[in-house]
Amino acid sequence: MKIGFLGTGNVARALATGWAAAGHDVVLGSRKPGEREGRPDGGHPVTGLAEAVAAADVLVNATPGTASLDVLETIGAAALADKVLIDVAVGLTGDMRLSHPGVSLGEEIQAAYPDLRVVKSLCTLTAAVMVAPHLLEGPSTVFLSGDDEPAKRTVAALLTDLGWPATSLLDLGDIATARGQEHFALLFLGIAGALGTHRFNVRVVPAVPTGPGTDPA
């Protein structure tokens, strides 16, 4: 599969390396590709954003969440139509507040580009853990949100290529559920401060079944 990245930062490079190792073709898309010469891009090709989008089956939004909509506008709706977009971005202000507290970035992207098949995922993890779940002590959970079921299946398959077992994947529902994923960024920062590291994840642990027809909630 051909995967085009919007962005060339740590997240884009980590995911590109992980999916390239799984046999996918990857390319990093930059707003200023000429300025990337001599910079460490993990050996992955770097092109302009339009070129990265045109060649890709699946796109990854790894731009800063405060800039994502502006970046997508430069590409245009026609070029984005029918593409699957894995949105891993979260918008944070300089004082570490959510830049879109009443709605998720994933929803904003989907509303702006209705023909784009947006799936929110991986935004609850740091880059190193996204591509190396074996770094964690035991199983944990990765979330998916989106309106397009085939797109979510495509993303789920790509997550398994990164080493996430199917039992770790939790489909939260439509794109509106991306709000919960993005708001987790605030808790993520608190946990990271308490642990002294960003290399962790959470696990959803269901209640022990108590019998047919019962719901202790």
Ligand SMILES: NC(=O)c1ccc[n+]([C@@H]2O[C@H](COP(=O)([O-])OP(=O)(O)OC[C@H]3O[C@@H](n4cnc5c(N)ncnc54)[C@H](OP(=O)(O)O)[C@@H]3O)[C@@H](O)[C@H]2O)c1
The other form holds:
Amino acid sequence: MKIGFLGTGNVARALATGWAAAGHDVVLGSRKPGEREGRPDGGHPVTGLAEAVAAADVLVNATPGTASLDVLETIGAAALADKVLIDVAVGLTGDMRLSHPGVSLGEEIQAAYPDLRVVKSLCTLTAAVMVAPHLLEGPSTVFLSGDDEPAKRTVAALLTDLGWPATSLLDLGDIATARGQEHFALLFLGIAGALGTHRFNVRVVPAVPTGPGTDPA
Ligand SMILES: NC(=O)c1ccc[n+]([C@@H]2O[C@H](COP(=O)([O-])OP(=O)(O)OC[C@H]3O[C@@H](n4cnc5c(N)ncnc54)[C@H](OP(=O)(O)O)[C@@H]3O)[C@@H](O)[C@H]2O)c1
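Show the same protein again, this time as the form predicted in complex with the ligand rather than the form predicted on its own.
Okay, now the whole complex, with that chain kicking things off.
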């Protein structure tokens, strides 16, 4: 599969390395491709944003959440139509508040580009863990949110290519559920502070079934 990244930072380079190792074609899209070529951190091809989008079946939004809508606007709706967009971004202000507190960036992107097939995923993990679930002591959970079921299946397959077993993937539902994933950033930062590392994940553990009428929730 051809995967085009919006952004050339930590997340883009980590995911590009992971998916290239799994046999996918990757290209990083930059605002300043001439300044990003040849960085000693993966050696993935770097082009302008429009070229990265045109070449790709699947896009990854790995830009700051506060800038993502501006970046997409420079690309334009026509170029984005029918593409799958894995939206990894979270909008955080300089003082670590959510820039989309009452909604989510994922929903805003989907509303602005109805023909783009947005799937929110991976934003609840640090970049190193996104591509290396084996770093964790045990099984854990990765979430997916989106309106387009085939697009979610495409993303689920790409997640398994990174090493996530199918049993780790939890489809939360439509793109409105991206809100929970993005707002988890606040708890993520709290857990990271408590543990002294960003390298962790959470696992959803359902209760043992107890029979009808006995669930107090
Ligand atoms: N880092 C993590 O572990 C992690 C985990 C979960 C979610 N996320 C989310 O994933 C996204 C990417 O994170 P990251 O750590 O990869 O960020 P980063 O290292 O700062 O990279 C962001 C990239 O976006 C591009 N960009 C486009 N417009 C920009 C603008 N106005 N200002 C700055 N950069 C702009 C830049 O590439 P060019 O300069 O080449 O255009 C830049 O390299 C963010 O939304 C973040 O919240 C990150």
